[in-house]
Structures are given as structure tokens and as C-alpha cells.
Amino acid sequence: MSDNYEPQAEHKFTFGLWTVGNIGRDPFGSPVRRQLSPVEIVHLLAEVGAYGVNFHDNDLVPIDATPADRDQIVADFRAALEDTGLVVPMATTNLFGDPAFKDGAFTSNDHKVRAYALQKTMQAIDLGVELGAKTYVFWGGREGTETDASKDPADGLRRFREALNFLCEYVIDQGYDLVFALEAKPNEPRGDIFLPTTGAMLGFIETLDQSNMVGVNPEVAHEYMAGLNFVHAVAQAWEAGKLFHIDLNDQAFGRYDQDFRFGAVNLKSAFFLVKFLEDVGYGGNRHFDAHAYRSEDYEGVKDFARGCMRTYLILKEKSLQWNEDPEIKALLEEINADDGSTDAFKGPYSADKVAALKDAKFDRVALGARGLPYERLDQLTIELLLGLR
């Protein structure tokens, strides 16, 4: 492999304990890989060149661990981080795996479950901050319904809002340097998950008491499950100042959550995603929430992890080439040409601009007749990606 595509700390590539530690179990088959310990996973990630490791609380500390067990596990994990130089940029809580959360966590109809979910999350926030996390992700995998007879969705949203408001105040009260990132998904494991898209999350955030400290963590596969354009979702989050974290993987449109290696399916879409992130100067972590094919042993898992990072770096290089390609630049200049004839209408609203715009004469036929060379532009993009430019 070329040194040009070797990951460096500056690239901020991260993986979760649950990603490279995935043991290959699925609804139709037993595990195919042994369970690695968190310490082993840290060393595996260091070997492939990752920058950081993220975790759910119970990826690191089993849900039934004693306080003594918890302290030993955390100490061993911290020692592995120190040995390898990996960092923990993000943490989250598993509020979906235990049977207690079968009807949701923050949105459960059972008030005791809702209280337990808050308790569990506060303890997990403490753990994440203890290990250096600056971002805390919320994925409400069980926050939804199979039948609308079971739960009023307005009640569900109200309960979710109350929980996040409570937890925001907890973080502020503790003096933690931490922000929240909400992760949307349309379905699976629930039939319908509340707030199913990044856009829905962005709207919901504005109803929170501390909306300034809450953003989003969009995931490629989750938007593709709903047949949506992920780059557009990321752009909306960025433009709103809410792109606090991002989950990179890949996915065939309309399928179950596949979590394939980044760029493995929709390469052109992955290219435009990387191009967007690099063009706008996104400075956050690039987290790969994906896992290796079930066919792989742990050498194959390393190939998977290296492949995620390598593909990102290749596409980063391609995006620079795209931006500097003379023919592409010429086409973009032609497409976006401005002869200055509408300057009087640009900028903020004013009565003078309204009057000028109402009096302006436009050649509607000529506007409709103008050709836009998007076919050529797209073909040049394909040729660049295929190495012909």
C-alpha cells in the first residue's frame, strides 16, 4: 500500500469497540469470531493505524459488573490507551440491548424504565468523560413502535425531550466539557424509530432547552435505508452548525442496516461525501461505524479497518484532483457564470430591491433553452474516479 494513504493522527479516524469487535453473529447464524477484550481491540486498532476508539458503556463494562470489576476493566483499558496512544473522542450508552429496554428507554411507557435509562446514561457519561470523551452520541434504537396502538408518538417525543433536557443540565451541573450528538435511523430494530432522519433530528433539537449543546451524528447507512441522499443530510447539518460527529460506512439502498466498509457499495456517493467534508474543513472525528464481512477472521477484520481509512484517503486525494482539474473547473465556471445583470437584486431584502426585481425583464424562453453540461461534468467525475484523469 502507498504511504500516501497511510492513516495519521491528523486524519482523526476512529472505530468503536463494537465495530472491529463484531463477532459475526446475525439473526440466522452464530458467531464466527471469538470475542476480543477491549484491551485487545485497542491494540488491534493501534496496529492498523487508527487515531481513536469509541464505545458504548457495556462494550467496555458489562452491564452486571461489580464496582470492583468495573474499576479493574477501566484501569486495564486506560493502560492500553496509554500504551498505544489511542484516544477516546466519543462515548455512548447501550439503551437497546437489555430486555428492560424492549419498549424503549427514554420513551418507554414504563416510568421506572425511563428513570433507569437516565441513571444508566448519567453513569455512562461519567465513564466517557473519565476517559476523555468530548462528544456523547444518542442513538434511540428502541425509541419507537411496532404498532401505533402502543404509544402516542407525541408522548414519545415529549419524554425524549424531557430526558435530553435533564441530561444537558446534568452535564452543565457537573462542569463537563461535553456535547451531545443525536443519531437518526428509520427502522430496525423497532418497526418505526422516532425521529427517523437527520432532518427530523435537526428540527427536534430546536425544541430543547439547551439546543446549543446538541447536534447530530448522521450515519451513511441509516439515511440510505430510507433512500435518502446522505451528502444532503450532512450539508444540512453542517450549514446549521450541528455536525458534531459523523458515522461512515456503506449500504445498499432500502436494505436492512448492513454497515459495510466505507465506500464498498456507493463509491461516487462516498466521493462526494469526502469532498464535502474536506471542502468545508470539517475538523471532527471520522468515525467508521461499520464491521467486516461475516466471512472474515481477525486478519480480515484488520483488512476491513485499513480499507475504511485507505478509501477515505484515496477519495480525499481524488477530491483535490477534482477541484483542480482544468476541464471540470471550466465547466463549473460556465455553469455558474454571472454577467452581473442581477446584482441589483442580491443580498438582504429592501424595498428598492423589490421594486427593481418587479420591473426587471427576463427572457423566459432563453432561460429554458440554456443547456447545462451536467452529463459531461458527471462523466468527467466518473473518469477521474476510474483513474483516467
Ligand code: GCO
Given for the second form:
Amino acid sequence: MSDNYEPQAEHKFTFGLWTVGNIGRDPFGSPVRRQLSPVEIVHLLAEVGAYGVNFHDNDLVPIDATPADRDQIVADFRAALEDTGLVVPMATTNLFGDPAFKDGAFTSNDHKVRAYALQKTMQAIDLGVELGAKTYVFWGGREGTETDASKDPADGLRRFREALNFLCEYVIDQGYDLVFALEAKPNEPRGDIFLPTTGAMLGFIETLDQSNMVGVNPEVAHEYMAGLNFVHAVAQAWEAGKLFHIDLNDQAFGRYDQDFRFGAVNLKSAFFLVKFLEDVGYGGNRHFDAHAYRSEDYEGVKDFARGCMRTYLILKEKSLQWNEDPEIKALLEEINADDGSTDAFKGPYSADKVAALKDAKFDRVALGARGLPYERLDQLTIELLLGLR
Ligand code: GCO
Ligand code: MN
Ligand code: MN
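The structure above corresponds to the form predicted alone; please give the structure of the form predicted together with this ligand next.
Starting with the chain above, the whole complex follows.
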């Protein structure tokens, strides 16, 4: 199918090796799809029109690979990238799969585990940079607790800070062109994960020595798991200059970590997200951290990947249409109308303003009585999304 919704490099649509490569194992059942090699995944992604491929160290190089195996795997992967034109914009470390990390990596109570996590991450950073990554994601899947008897959460935060400070200095020392993006999640696989929301991460980042090189990687499903409005989290990150990366997927509120195709569940929220990213001119990667239903074979996995990108592009078109819709524009003008009578109180603090503001007369009852046509605005949005406008 060739239409306006064909992905192009400029859209910066990326997938992880672990996303389209997901074999459909879940806590109740075994894999339903054969494990593809990284090279096969690169070709699959090229076929569906993706721009980039991201990976955890061990998605590419098994944790027990010999140095010779590593070099061969990296050479094959690099050749596949060259054949297809795919790039590697982001890389990350698997600090959750191995039993050594069962009580956390950077926040483990065992200092040997913490030291091993630092070593593994430095090697994974080297690997990511070698393949071109400019963003390095930290998702602390095991950094948390099931019982607070096990660990003082303040110690957890101090250890996490110490590790990130160390790794920032490592990147600077190596002269790497790399920034860090911290990804919050409230739970799963731990009972509780430290720094559970994007807002919590943003607060924590300001406590780091090199906070300028650390931003966030918010994920749709993770904020929904916490019952939050994802667009608001993204807006806070953007406004703080910290939206370094984004993980797009979907999920029903109140469920387990579903990782559905982007836009599959909460279409209206997905629309406002795309509209926000496009309106502000977000220039980073649009990474789909999701996987196909367990019911799919690899043709279905391609349908899944194409669907993520296609829905994004359709919503992008809808958001431009929303911005240009005369009735919507008129309503917005009406809502934001300003007769200028309070202009004197705008802008920064001054003693004169305080005096004038304290003297001013406001018709509180009239302010409260004014109707705001948000019902009409929202219905127009719905009709536009349903294709009636
Ligand atoms: C999850 C996370 C991960 C991370 C990935 C990159 O819920 O499992 O979203 O997919 O994004 O580990 O750091
Ligand atoms: Mn996730
Ligand atoms: Mn993610």
C-alpha cells in the first residue's frame, strides 16, 4: 500500500531488537515464535520501513559470548546495517535478565553486584557507541523491592545516583558523544520500582553531578500503569528540556504491562500525544517499545510494526487538520479571548504590580458564571478523529 502514511527516515521510527524480536513467551506459556537473529531482525525492520534499530547489549551479544564471538556478531550486524541503511540511534544494558540482578543492579544490597553492573554497563556503552548510538537508556527494571524490609529506599536512590555519576564521568572521559535517558516504570518486574514516574525521574536528575547530559525516556504504558496522563508527563519533560527519547506503545489502564501496538487502546490520548510532539517540533527518535500479540506469526509481527508507524502518521495528519479546522480555531479563539483589561498585571514581579493588583476589582461571580465550550471542542475532536471532518 502506498499512500501518505509510508514511513520515511525523517520520521525517525525505531524499534528494539527485543520488540519485533519478541517470541511471545509469557508467565503462562512458552514461546510461539522462533527466535530471529539480530541480522534477520534488521532485515525485517528494513522491509517494514523503519529508520533505526536499538538494542540491549545481550539482545545482540549473548551474556556468555567469547570476545571472538562478540567480534563476529558485531561484524555481521554492522554488515546488515550497511546493507539496509538502518541506523542504531539508541542502546541500553540488560540489567534485569540475569539471576545476578534479582535484587537490583545499581541498587543491589550486594556491592559485588553493583560493581558488576557498572562493568557491564561500561562495556555496553562501548558497544552502543561503536555502532553509532547517541542516546543511552537506563531502565531500572530490577531496581526496587518486594518488601521494604529488604532495603532502605533512600539507600537505593543514593546508590543509583552514585552509579549514574560514575557513568557520566566515564562517557566524558572517553570523549563519547552520548546522552543518558532515564526510563521510569512503577512496577513489573519488581513489586515496586524506585523512581516510578517520569516526574520522579525529572526531580532525581537535578540531583546528579552532570545533570545536563541526563534526560528522560518516558513510556506510554508505564505512565498508564501508574494511572497517569502521559501527555502531561511528556509536556513536563519537554518543557524542562529533558525529552531525550520516547517509548511509544499502548495499554489498558489497570492491567499488567501489555506493550500493545501504538494507538491500539487509547486512541484519543495517542492523538493528543502525537499532536504535542508534532506541535512542539520534537526532533528525537520515535521508538516503538511494544510487541505483537502472542497470536501472531512473523507476518503478523510485520503488521504490528507497520501499524505502529502508520497510526502515528495518520494521527500526525489529524493533528495538522485539527490545527487548521476553522470551527476548532474559532472555539479556541473564543476560549482564549483576552480583552486586555488585566495587561498591567502580566509579566514579572514588581512592587508596583503588587500594589495595583491588591487594589484591582474582579467580578468573581461573572468569572465563575462564564461557560467554557470544552464539550463542543472535544466533540469536534472526536468527530475529526472518526473521519467526519
Ligand atoms: C519494559 C521496558 C523496557 C525498556 C528497555 C530499554 O517495560 O520492559 O519498557 O522495554 O524500555 O529495557 O531500556
Ligand atoms: Mn515497558
Ligand atoms: Mn520501554
